[in-house]
Each structure stands twice: as structure tokens, then as C-alpha cells.
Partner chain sequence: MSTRWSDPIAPEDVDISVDVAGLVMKNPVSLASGTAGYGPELSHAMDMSTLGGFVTKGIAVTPWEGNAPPRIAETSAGMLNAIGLQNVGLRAFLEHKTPYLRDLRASGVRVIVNVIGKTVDEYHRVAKGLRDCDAIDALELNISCPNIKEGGIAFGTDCVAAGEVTAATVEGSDKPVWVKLSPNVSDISSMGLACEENGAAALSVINTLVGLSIDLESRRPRLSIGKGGLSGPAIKPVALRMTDEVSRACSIPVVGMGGIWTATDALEFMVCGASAVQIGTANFVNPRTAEQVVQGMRQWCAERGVAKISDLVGTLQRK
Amino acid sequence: MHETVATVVENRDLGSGVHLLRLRNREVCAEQRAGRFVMLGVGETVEGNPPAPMLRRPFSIQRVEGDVFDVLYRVVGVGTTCMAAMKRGRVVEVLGPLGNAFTPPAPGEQAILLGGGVGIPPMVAMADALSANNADWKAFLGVSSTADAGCFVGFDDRPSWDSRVHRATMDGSLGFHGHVVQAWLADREANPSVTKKRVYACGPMVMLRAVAKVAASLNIPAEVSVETMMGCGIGICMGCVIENKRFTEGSVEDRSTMSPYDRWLMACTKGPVFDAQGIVLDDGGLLH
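Supply, in the form predicted on its own, the structure of the chain whose sequence was given, as a single chain.
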């Protein structure tokens, strides 16, 4: 982990409020692993808007190329509005990389990557890592409509992946008509395989709940990267807690031996990647 600064290389508008921010910092790139994230300073106040927030914002690292790392974000509030105004050459405060990483698939396992909206970036990082190790994988990516197709940028930039990547839209305007879990199950039915699977997912909580439910029913190991409120990124503010299922579903005796630090797992230090069956996937959202 480094408390440092990075220089804006590019801040590309992909449409519908989605942006790709490219930042240069060699130290952060050297320590990145698929699933980890950074806390970014959001820049200066934009004229006509409320003052820029003091707290940094959490974003998954989408891709590392040399000494440049990519962050995908959507403009939804004051913080991300400030970010959208960043120009090439701007110096940005960075804390990271933070959190844990996805567990690599075991030999003989096929990785199934499920990404929804701005939850797609960790799947880009995982696809990069899997491809670098010649691992077997498929990706299923979902957005609301073609208006949000900018979220696919990390996969669109790799034409050699086209046969592995399946896109879905809720309105049917692109690819599979339906949500990303339905797209995966439809492909699974159409292309049955005896190959062992391991699922990796990031997206809205409603999507992660569906992933956890389906993975449990199919007896497939699954890891999810959660998006939750986060103030500091290092376990001090305790604003990003996720409830441990061992407490909610364990015995009375089991619960009696647990402290609040056992019941509540901080996504910034214990995650953001968790076993899908080990946590309560309650509603939450990024602090924007």
C-alpha cells in the first residue's frame, strides 16, 4: 500500500456518464492484483456545484499497462463530477492498492467471470490475469442498455477475447436479453460441460445475491467483490462493514463466542473479495 500521487494520462468520456480514468504511478501498478482497489482524491470544486468532498473515493483497478492503471467510474454525485473535470497532467491523491485479491482457479477449473455495470472492472483485471497464465475462462457482462455499453471498454479493447465474452442488456438492445446471471445460465444449458467451474463476480448487491444463490445450488465455489460505503479504505472508520454469515446462521453457542469484530467484516481490509457463501449480501452502494 502506498499513500502517493498519480498523474492523469487520460480521462475519456464513454457516454452516459461513464468515464475511463488512466493514471500513471509505477508503485501502485507494481503491487496490483485482480480484485484490489484504490482510494482516489476527487480533485477541485466544479463551478456551480457544491464544494468537492474531502474524503477519497474507492474504485477498483481495471487494468495495469506498464506504469499506468485504469479506473472506470460513473458520474453520479459531487465527487465523481469533480473527477470528470480532471484534465491530462492533473496530479491526483492515491491510497493503494488496498484490499485482497481473487483466488486463482485451481488447475482444471474454468473461471466464470460475471460483471454488472461499473462492477465490470475487476473482471477485466481477472481476465488479464487469467489470460497471462493461459487459464480457461468465460465472461458474462451485463448493463441496462446500449447507452451503458461504455462499461464494456476493458473487454472491447481486446478483440482476441471476443469468443470468450458474452454481453447482456436488460432491454435486449445488445446481446442477451436479460440480466447477467440469466446469460450465464443460458450459455451453461446450451453448452454443457463436465469441466469444474469457479465463479467470480462484481456488481450490484441484487446481482451478487443471485450469483451466490445459483452458485450454492450448483455447488460451485464463488467469490464476490462487494461495492459498499467506504470512508478511509484502511479499517479505521468502519463504514464498510459486511455481516459475517457465521453469526447470522451459526448456533447460539457459536455466536456467543464472537466479538463485534467477528460479526462485522470490513470490506476494505477483509475484502472487498469474499466467499459468496460467507457473508450477508445486504444492499449497499459506493460513496460517490
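Residue numbers count along the first chain shown, from 1. Since this is a predicted model, take the numbers as computed values, not measurements. The term rigid core refers to the most C-alpha atoms you can superpose between the two forms while keeping them within 1.5 Å. Compared with the form predicted together with the partner chain:
After superposition on the rigid core, displacement of the C-alpha of Pro51 between these two forms amounts to 2 Å or more. Relative to the superposed core, Asn219 undergoes a Cα shift smaller than 2 Å between these two forms.
In this overlay on the rigid core, Gly66 has a C-alpha that sits less than 2 Å away from its partner position between these two forms.
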Given for the second form:
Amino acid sequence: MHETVATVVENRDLGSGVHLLRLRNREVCAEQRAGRFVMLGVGETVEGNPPAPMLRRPFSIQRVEGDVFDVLYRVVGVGTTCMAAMKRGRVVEVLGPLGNAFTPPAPGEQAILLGGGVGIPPMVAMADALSANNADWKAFLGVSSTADAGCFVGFDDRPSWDSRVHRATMDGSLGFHGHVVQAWLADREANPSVTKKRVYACGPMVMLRAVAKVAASLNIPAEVSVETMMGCGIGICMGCVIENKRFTEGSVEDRSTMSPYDRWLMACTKGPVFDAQGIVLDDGGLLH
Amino acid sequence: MSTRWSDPIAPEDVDISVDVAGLVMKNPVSLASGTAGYGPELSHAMDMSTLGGFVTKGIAVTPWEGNAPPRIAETSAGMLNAIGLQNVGLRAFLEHKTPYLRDLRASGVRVIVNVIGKTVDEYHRVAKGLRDCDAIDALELNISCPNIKEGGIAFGTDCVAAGEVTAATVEGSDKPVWVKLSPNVSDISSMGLACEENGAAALSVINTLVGLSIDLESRRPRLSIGKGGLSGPAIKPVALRMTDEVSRACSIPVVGMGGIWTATDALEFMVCGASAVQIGTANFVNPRTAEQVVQGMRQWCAERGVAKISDLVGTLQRK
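Could you please show the structure of the form predicted together with the partner chain, as a counterpart to the form predicted on its own just displayed?
Below, the chain from earlier opens the complete complex, with every other chain and molecule after it.
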């Protein structure tokens, strides 16, 4: 983890408020592993004053190319509005890479990557890592409609992956008509295989709940990357917690090893990647 | 100290050590409770040995769960939090957290343990449990906790309750006891005096201000439990006013905090009567804030020929 700065290389407008921000910093790139994230100082700063907005914002690292790393974001509030105005050459405060990372699939396992909207970036990072290791994978990516297709950019930029990548829209305006879990299940039915699977997912909580449920019913291990309201990224503000399912629903043995302190897990240091069956997939409905 | 400055001196010639009720700190800057974990969390992002002091996350006699999320919400120049004092509890603190703190203390950083409780007895038991612990220098009482025996009224808003909890902790402890005052009162000086009369060694001024942030579209609070504690630069003027008032009303030292972002902010607190300062919310945004504030304070003093930083304490000029 580094407390450093990065320089904006590109801030590409992909339509519908979705942007790809490309930042240059060698140290951050060197420590990236799929699933990790950075805290970006996005506010305007006048020397001697706090930035506005004040808190840094967390973003998954989508891709590393050389000493440049990419983050994908959608303009939803004041922080991302500031980001959208960033020009090439702008220096941005960066803390990271932070958090844990996805567990790589075991030899012989096929990775199933499920990404929804601006939750697609960690799946790009996984696809890059899996491809570099010649591992077997398939991706199912969903957005609400073709207007949001900019979220697919990390996969669109790799045409050679097309046979592995399945795109879906909720309104059917592009690719499969339905959500990503439906797209995955439809593909399972059309192309049955006995290969062991491991699921990796990132997207809205409602999608992650569906992923966890389906993976459990199929007895497939699944890891999810969660987004929570995060203040610091390094485990000191304790704001970004998610509920530990082992605490609330665990076995007697599980619970005997835990204290009340273990009920809420910090997404920044214990996550952002969790076993899909290990946490309660609920953000209180107030994320934005 | 006169209002005129002397000729500049070399930065290394400035004595930036301070004395808080006999506890000598190598510089005035500590990290505030609940904004720096138990120590190791921040050690990856800053050089902890540059600190004057470190105040731990609040410790209760048993582990606490804390509140459901969302626990934080950003506001203009600040943030609201309702973490709910999630903490590992006294036993796990002694077993797992003190080894790091012992090393930190050996590097010359004063270690202060923040203490929380729901009854007077719980504070007393934490104080007793920390007796003879060689990893720590002082206790700081968070009296903004709800007093369950008194129907959930915070100890920090009632002079009698604040005095009782102070006395019980002092009685149980072999270390100086600081009390962190709540700003959510009409007369903070009388709270400070109640703590002083009951044996407090110093007063930390201030804790967070109770606030509310809502989402208009859903007409719901942004925090799961509704209200939360406001911190950050937004509260600095309130904190300065209270530091000034408490330091004039009480004879024990005041440790000032509330929205400190820069060396200028920290020095303003000292001029208003703070013997030392703590940095909180700024750690979330820039984990190196404390380091930079220490450097900046030394530089400021050097440029103005202030040979001893503690000479600034309480020198606010009133016409």
C-alpha cells in the first residue's frame, strides 16, 4: 500500500455518465492483484484547506498496463462530478492498492465472472489475471440497457476474448435479455459441462444476493466484491462494515470462537472480497 | 508572550515538547480516539514514531458490536459517524493490542487508552484492568456513552454523572485520567470543573457534535441509527471556542481537538489554551496529516522566533 499521487493519463467519457479514468503510478501498479482497490482524492484542494468533497472515494482497479491503472466510474454525486472534470495531467492523491484479492481458481477449475454495471471492473482484473495464466474462464456482464454499454469497455478493448464473454441487458437492447445470473444459467443449460466451477462476482447488492443463492444451490464456491460507504480505506474509521453471516447464522462452533466485535466486518480490510455465503448481502439501501 | 515575534531561529532549535499534567510529550500532536484504530492500521501509511501521542479506539470491559451500516455520511467540510463504539473489549485489547502499543511507547510516543462504558462500574473495571499495564501512559474517558442505568442519558451531559465516572476511574487507575468532554451541553466549563474536582488530570475538548443528515428523496436519515457525531473542519470554530472557555475556567490542562487539518489549526488551539492537540477526521483523508502538522508547527515557531512552543499556550490576545 502506498500513500502517493498519480497523474491522469486519460479520462474517457463512455456515455451515460460512465467514464474510464486512467492514472499513472508505478508503485500502485506493481502491487495490484485482482479485487483490490484505491482511495482517490477527488476533491478540489486549496492549500491549507480540506478538499471538497473531503473524503477520498474507493474504486476497484480495473486494469494495469505498464505503469498505468484504470478505474471505471459513473457520475452519481459530487465526488464523481469532480472526477468527470479531471483533465490529462491532473495530479490525484492515491492510497492503495488496498484490501484483499480474489482467490485464484484451483487447477482444472473454470472461473465464472459475473459483473453488473460499474461492478464490472474487478471482473476485468480477474479476466486479465486468468488470461495471463492461461486459465479457463467465462464472463457474464450486465447493464440496464445499451446506453450503459460503456461499462463493458474493459472487455470491449479485448476482442480476442469475445468467445468467452456474454453481454446482457435488462431491457434486451443488447445481447441477452435479462440479468447476468439469468444469462449465466441460460448458458449452463445450453452448454452443459462437468468442469468444476468457481464464481467471482461484483455488482449491485440485489445481483450479489442472486449470485450467492444460485451458487449455493449449485454447490459452487463463490466470492463477491462488495461496495459499502467507505471513509478511509485502511480500517481506522470503521464505517464500511458488512454483516458477518457466521456471526448471525453460524453454527454453535462458529459462534463460540467469536466475540460481539466480529459481527460487523470492515469491507476495506477484511474485504472487499468475501465468500458469498459468509456475509449478509445488504447495504441498508442507502448507498448513494 | 508579547504579540511581537523575535528574529527567526533554526527549526531544530525550537522546543516543541509539551507537558500535559506531568506527562511530557515530544510534540503536541496525538491521533484522536476512534480515528486511528489500535495503532498498526495506520503504521503502513505513516511513520508513527513522529507522533507526540496516540489515543486508542475506545475500550470497554466487554467487546461491543457497534451499529448497523450505514455508519458514516459526508457533510459540508465534515462527516457524521455512528460507529457505535465497536471495540474488541478489555481482554482482547490486553492480549492482542498492547504488544504493538508497548513498542510504540518505547519509540517515544505517549500511549493513551480511551475508555468507554455503560455504567460507572464498567469504567472502573476497565481502569482496574489496565493497572500495571506498561504499554500505556494515561487514560482518556469517553463520557459521551449512554448511561444505561440512568435511562440512556450520556454521562457527558450531566455534571454529577461525569464527576462520578471520573472519580470511579481515578480510584481504579494508577495512571493519569483525562476526560474527553462532549460539546452537546449548554455549559461545557461546568462539566470540565466537575471532572477536575473529581480527580481528572486533563480535559480533552471536544468530542463530536450531534447532527443529522437525511436523504431527501427517501426522507430517511443517511445513518442507520438516525443521528450521528459531526466531526471535521466544520466543527473547528465550536471546538476553539470551547477550548478557550474550558482552559480559562479550569486549572488542569486542556487537550484541544475538532477539525484540525493544518499546523495553523493546531497552533490556533494552543493559543486558545490547549497544552496539546489531537488530530482525528483528517487521518481518514490524509494519513500523514499528523506528521505534516508537527513539521509545520516547528517551522512556524522557527520563523517567528518562538523558542518553546508551550509559550504559546493560552496567549489569545483579548483587547
